[in-house]
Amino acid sequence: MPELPEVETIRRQMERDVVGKKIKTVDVSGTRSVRRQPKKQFISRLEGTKLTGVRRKGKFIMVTLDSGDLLLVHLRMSGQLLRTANKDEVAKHTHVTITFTQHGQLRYVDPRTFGELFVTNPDTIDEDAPDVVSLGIDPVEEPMSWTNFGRMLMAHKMKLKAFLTDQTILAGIGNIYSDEILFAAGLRYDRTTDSLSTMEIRRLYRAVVETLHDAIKFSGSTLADDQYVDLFGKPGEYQEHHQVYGRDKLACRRCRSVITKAKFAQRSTYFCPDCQM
């Protein structure tokens, strides 16, 4: 699934590109990816409006309407969003189609369904979404000191991979992101929120911040299953920095131990067992 960095990046290239077009059509394919509406509903909203801006919560895209309306996009496990010209040959498992009135298409993409795209306004969101309303602090929109972040930690005893998941605490960071957090702050998956020592807590809001932006400056992750390609269908570059996840049965490349593979909440976890402690 596409976490913080990937989303990121989307976001920054919707940004630069798509902002200030208008919508001329939308065309919708089934009615899964915009299941939160009825699909008329959802294309109604969208055509002859103009977008004014995009903002991020977590994994969602916010995109703002001319209108006062928001248009919500979660890629989830195979999403895509890609930018085309109208001419392009149509990907199959392509469900949405915006065609502006100039410039080509934003096309959305997903093998699998599970993400989603809805219209909503800010008067009503808490309606409309309250999965979205519950998020909590994105570490990269909404930057803390360290000091408020210990204090949030201090308020969860739970285990440390728990905590950097759970999306009302932190919002977008996921199974691979929070693996990579952990190495660079030298801390074990398994550890409590109330065990760490001054030092140990700033060495994890450090590695937060700091692992996000990184990923966020390589694109973000594209696996093996290439998911993930960015607005353009560029795949991210960062894998290629990723310092334990799926690199189990691989050495260590600080101390070369061999990285180890374990199961945390039925997901795979990736950890040195002599860097991390």
Second form
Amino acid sequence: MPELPEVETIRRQMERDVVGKKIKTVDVSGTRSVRRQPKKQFISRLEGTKLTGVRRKGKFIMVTLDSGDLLLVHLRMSGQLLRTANKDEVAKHTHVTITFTQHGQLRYVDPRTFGELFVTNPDTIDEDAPDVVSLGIDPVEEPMSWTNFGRMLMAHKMKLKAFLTDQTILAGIGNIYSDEILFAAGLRYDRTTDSLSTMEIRRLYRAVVETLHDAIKFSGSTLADDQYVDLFGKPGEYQEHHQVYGRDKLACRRCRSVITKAKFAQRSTYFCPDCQM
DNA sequence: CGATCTACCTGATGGC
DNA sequence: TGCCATCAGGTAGATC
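Here we have the form predicted alone; I need the corresponding form predicted together with the DNA.
So here's everything in the complex, that chain up top.
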């Protein structure tokens, strides 16, 4: 489900709403959402700690705790973090409930159970979470020059969509935003990284940054199944601004050609055959 | 090394 | 209605 803009929306809300709160109790039900460490350890390392900050790298949310530990959350396809009152009805597929000493709870809900939570520490994260350590550059948190971006492109010979969605190169871009970025850049998903002119490199870098910032401004994208909602259960609005994603057989908003749907790496890919070359 | 595919899950949707 | 196939924001791991 969520990509960088959706995760960033939740991060910003958590920064305002849960930082400073102290965890009273943690409840874990089911076996899949906390799977990287024993449930008991997960719970004991959280209970009694205070949340001191919320950061993000790619699609990971990292909550800093006053114990020095880090609570890591990855929502994968269908995870939601929801701020609730203690007495609010418990939604189906609620797998983790964090109750604060005051002012309610933070709940983790995830129908498909692909997402996960775990507690780690800066000293042990190399062993605990190699997937976090190996993340590439977060294009929103770590801005770079377009020349540096060009060097990254040249260092990997692959198709543009594979480049954009490889979390060890750029962290945070998934299936929706790679398609939207490539439309904004006027480039096809199957162009190779080493085929771009200087102008195209600049266009692509600009599209990465602008598309992600735009999507954050509109609180991310909620698709027809309503799976993505923010910390307070509210859907995003960026789907109304999609130029290509989910718009196959519709007219391109720019040139009126028909948007095409293709398969790339077993995923749907949408593009305008006339605006993207 | 890269690319390609499969598996992990539940639920919504569409065709027959 | 029901049944079955297909698809969905992601990524790790096996295989070639």
